[in-house]
Amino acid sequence: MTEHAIVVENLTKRFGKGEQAVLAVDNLSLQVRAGEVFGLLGPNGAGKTTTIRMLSALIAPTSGRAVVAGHEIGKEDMDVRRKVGILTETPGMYDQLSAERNLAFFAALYDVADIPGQVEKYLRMLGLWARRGDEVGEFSKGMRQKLAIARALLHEPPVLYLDEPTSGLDPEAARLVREFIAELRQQGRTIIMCTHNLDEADRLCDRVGVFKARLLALDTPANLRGQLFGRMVVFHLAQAEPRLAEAVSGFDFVQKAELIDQKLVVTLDDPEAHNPAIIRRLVEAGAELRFVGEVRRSLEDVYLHLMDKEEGNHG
C-alpha cells in the first residue's frame, strides 16, 4: 500500500462572515504520495497560496481536515511546522545581514543541530556559497530565489511546498533548479509546486491538480491528455485522397479520421495497438506513406480547455 505524505478531505477556507465571506478553497480532496512531486496549477486568485498555507498549518481551515507528514493540523500544527519547508511566491529576506547570517537565522529558529554545515552544504549546492557574505539587498531576484529555495531546506523537511520557484531566473539557473527538485525527489522528498510554467510542470510533476477554488480535474499529465483530447497520430501522405479517411474511419477505435493537406490525422485510444492496423488498411488502399507521427497536445492546452470550461460553467 502506497503511503500518503499529504491527505486532504473536504477542506475550505471562507474569508470574513456572512454574505461578504470570500470563499477561497472549496471543498478540496485530495492524496499526495510520499515521494511525489504533485503540480497545483491555476490562476492568480485560485486558491492555491490559501491551500498551501492551510497544509503547513499557518493559517486555520473553515471545515474539513488534513494531514501532513502524519500530524493533522489544527491538532498538531508545531509538528507540521517542522516537517515541511516553504518556499513563498515573494520570499522576505533581511536585506541588511549576508546571505550565510541570513540562512544561519532562520536555521537557529528551526534548532538545525549542524548550522554552518547545513548553511554551506545548501549554499553550495544551489551556487551561492561564493557571495556568501555578500548582503541579500544586493543579491538579484534570481538569487534570493536561490537563497529562499536554502532556507525552506535548511531543517531537512520532508515535504516541501514551492510557490513558483523559478520565478526570475534566467535560464541556466532555472534548469538547476528544476535539476535540484528533480534530485529531491531522487532523495524521497514530497513537493507541492504551484507555478504558471506549464512546460515546467509537464516535465517535473508525477500528478497536478487544476484548481480554481475547487480541484477541476487531477492525474498524470499524459493521462489528462488523452482524456481530454484523445491521442492524434499523423500519417503523412504522398497523395491525400478523401477515400483514405473512410477506408480507416470503419475501425471501431477510430474516433475521428480527416485529411488536412497532405496529411491523414487520426484520434484514437492506444496508437501503439492500433497503428499498424491502419497502416496496412491504408497501403491496402493504394496510399504511399512517407512517415507517422503523433500530434503531442501540451499541458498548457489541457489547462486552458479546463478554464474555458470553467467560465463556461460560471458564464
Ligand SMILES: Nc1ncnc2c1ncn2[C@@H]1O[C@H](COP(=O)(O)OP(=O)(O)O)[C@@H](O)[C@H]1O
Second form
Amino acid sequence: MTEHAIVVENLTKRFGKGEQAVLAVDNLSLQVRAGEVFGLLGPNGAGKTTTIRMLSALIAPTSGRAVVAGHEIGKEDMDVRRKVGILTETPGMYDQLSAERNLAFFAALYDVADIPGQVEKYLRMLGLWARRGDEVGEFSKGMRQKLAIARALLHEPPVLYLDEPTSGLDPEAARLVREFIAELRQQGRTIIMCTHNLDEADRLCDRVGVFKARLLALDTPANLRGQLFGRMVVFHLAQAEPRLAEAVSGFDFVQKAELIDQKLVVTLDDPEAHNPAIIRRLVEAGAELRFVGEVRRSLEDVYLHLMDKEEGNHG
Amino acid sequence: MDKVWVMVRKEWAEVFKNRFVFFSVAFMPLLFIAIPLGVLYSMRGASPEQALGLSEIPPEFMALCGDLAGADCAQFFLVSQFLMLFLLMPVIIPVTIASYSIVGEKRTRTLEPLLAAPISTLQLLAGKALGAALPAVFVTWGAYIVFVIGAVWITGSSVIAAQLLKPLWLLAIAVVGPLLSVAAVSLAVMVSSRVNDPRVAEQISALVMLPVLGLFMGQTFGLIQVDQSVVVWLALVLVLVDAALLTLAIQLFQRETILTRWK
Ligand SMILES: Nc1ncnc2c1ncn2[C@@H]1O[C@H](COP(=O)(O)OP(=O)(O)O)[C@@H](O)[C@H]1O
Ligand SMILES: [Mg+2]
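Starting from the form predicted alone shown above, please give the structure in the form predicted together with the ligand.
Then the entire complex follows, led off by the chain already shown.
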C-alpha cells in the first residue's frame, strides 16, 4: 500500500503517426499524495487535458503506466472511472433537462445509492437548490460550472480532476468556484487541477507541476518561487553609494545586493525576519532611506522563466 | 442492463422535448393511419377500376387475390400498398430520434462526462439504440392495430381484416419493422458521428427508406409482388445487413474515437 493516490510513470501520449504526430504528453512521471491538491500548470496545448483524459481512463496512453486510487489505467478502467470525479474542460449538461434531472442521471450511471439525497446535498452546497427544476439551458456559465462540479462529486470520488475550473467565468463566479475548491481541499480529497491561471495555482495548490508536454518543474508554489529567484527587497536611497551595497553584502543571509540607479536591490530568503537588520545597517552607514518595498516575484515569473527556457531548448 | 435503461429514460426525457422529434413520433403515425383509412373510406362501394384510377389491377395481383373479387380485390391491392407506410415508420422514427440524440450529445458536449462515467460503450450504444428503436417499434405496432380496427370498421367487411392479419403483414410488422429500425439506428449512429446538423444526419440516414420505397414502387408498376416469400427474404437479408451495420457502429462507438474524432 502506498499513501499515493496517483502514481504516474513515464506516461506518454502521441496523437497521429509519422510526420504529423503530436507528442502531447512526453514521459510524464509524478506522484500525488492522498489529500493533496496538485496543480498542473501550463499554457494552452501543453497536454493538460490529454493527461487528465488518460488518468480518467478516457483515452489510452501510447506508453507508460498510471495507478489511480489503487487501480491501473488500461487494466481496471471501470474501477478507475468509479473512483474518479471529473470536471471536464467543456462541462456539458443536457440543456433541455432540469439541473436535478441532469444530476440524477449521472448519479444513476455512477451507481449512487441514495440518488435524491446526494443530488440535494450538492445542489444545496453549490447554491443551486432553488433552481433545481429549471432547464440547464437557462443557466449562466457560472451556474453550469457549479452544476458540473456537483456532478463530479455526486459519487463521492476519492480523486477529483478539475480541468480549468475557472476559465471563462466572470471574476465573481470564478471567486465562488475557487472558494469551493478551497473547501474541497479541507475535506481531504485528492485533487489534480489543470490551470493556466498562476494566481489560482498559487493559492489553491499544495504542489505545482509546470508542464509543457514534459514536466519542467515540480514543487510547492513557495519553493518554486524561492528556488529560482529568492525574494527581492528594494531600498530607495537619497544618494546611491557603492559602499552601502558593500555594507549590506556582509550579512550572510543576503544572497546578492546591487545598486541600480538610486535603488539598492537585495536578494534574500526571509525579508520579514532580516529587513530590520538591513535597514539599521544602512542608516548607521549614513544612508537616507526614502522607501522600502518588495519586488514581488510571482509564480508567473517562475512560469515565464521556465517557458522561456523551454522555448530556448527547442529553438 | 440497469444502466442501459437509465440511458434510455434519459434519452426519452430529453429527445422528446424537441418538437421535430415529438412531431415525427406522435404525428407521423397518425398521418400514416389517416391516409389509408381515408382512402378506404372514399372508395366504399366504388368499382375497382374507378377506385384505383388504374386501367386494371396487375394480373399477378389478381392471382394473389384468390377468391376475392372485384371491389374487395381492389381494396386488398390498396391495402397492400399501405404496408409500405408501416415499414417506413420503423425507419423514420428511429433515424429522427438517434440523429437528434447523438448530434445533440455532441452539441451540448455531454459526450465526455458521459464517457467518463463507469458505463461500458456497449451499454451506451445499447441505450441510444433502444431509446430510438423501441418507440418506433411500439408506435408502429400501435398504429397497425389502430389501422386494422379502423379498416374493418370502415369497410364493414371482415375480408380486409383477414388479409391484414395474414402472416405477410404480421411478419412485416413484427419482424421486418424492428429489423429495419436496427438498421436505421446503426446508420444514424454512424452518420451522426460525422455531421453536426441533426437534420443532415436524419436525411442521410433516411436513405434506409430507399429499399422499402423501391420495393413498393416495384409493386405499383407490377414489377414485383410483395408477398410472403418476399417478406421472408427481406427479413433474412435484413438480419445480415443489421449484423454488418451494428458491427460497424460498435467499432465506431469507442471511447477514444468518440472523444477525439467526433467533432
Ligand atoms: N485528438 C487529438 N488529436 C490530435 N491532436 C490532439 C488531440 N487532442 C489533443 N491534441 C494535441 O495535443 C496537444 C495537447 O492538447 P491538450 O491536452 O488539449 O492541451 P491543454 O489541455 O494543455 O491545452 C495539443 O497540441 C493538441 O493539439
Ligand atoms: Mg485543456
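Definition used throughout: the rigid core is the maximal C-alpha set that superposes within 1.5 Å between two forms. Residue numbers count along the first chain shown, from 1. Note that the structure is a prediction, hence the values are computed from the model and not measured.
When two forms of a protein are overlaid on their rigid core, residues whose CA moves 2 Å or more are considered shifted, and Arg207 is not one of them between these two forms.
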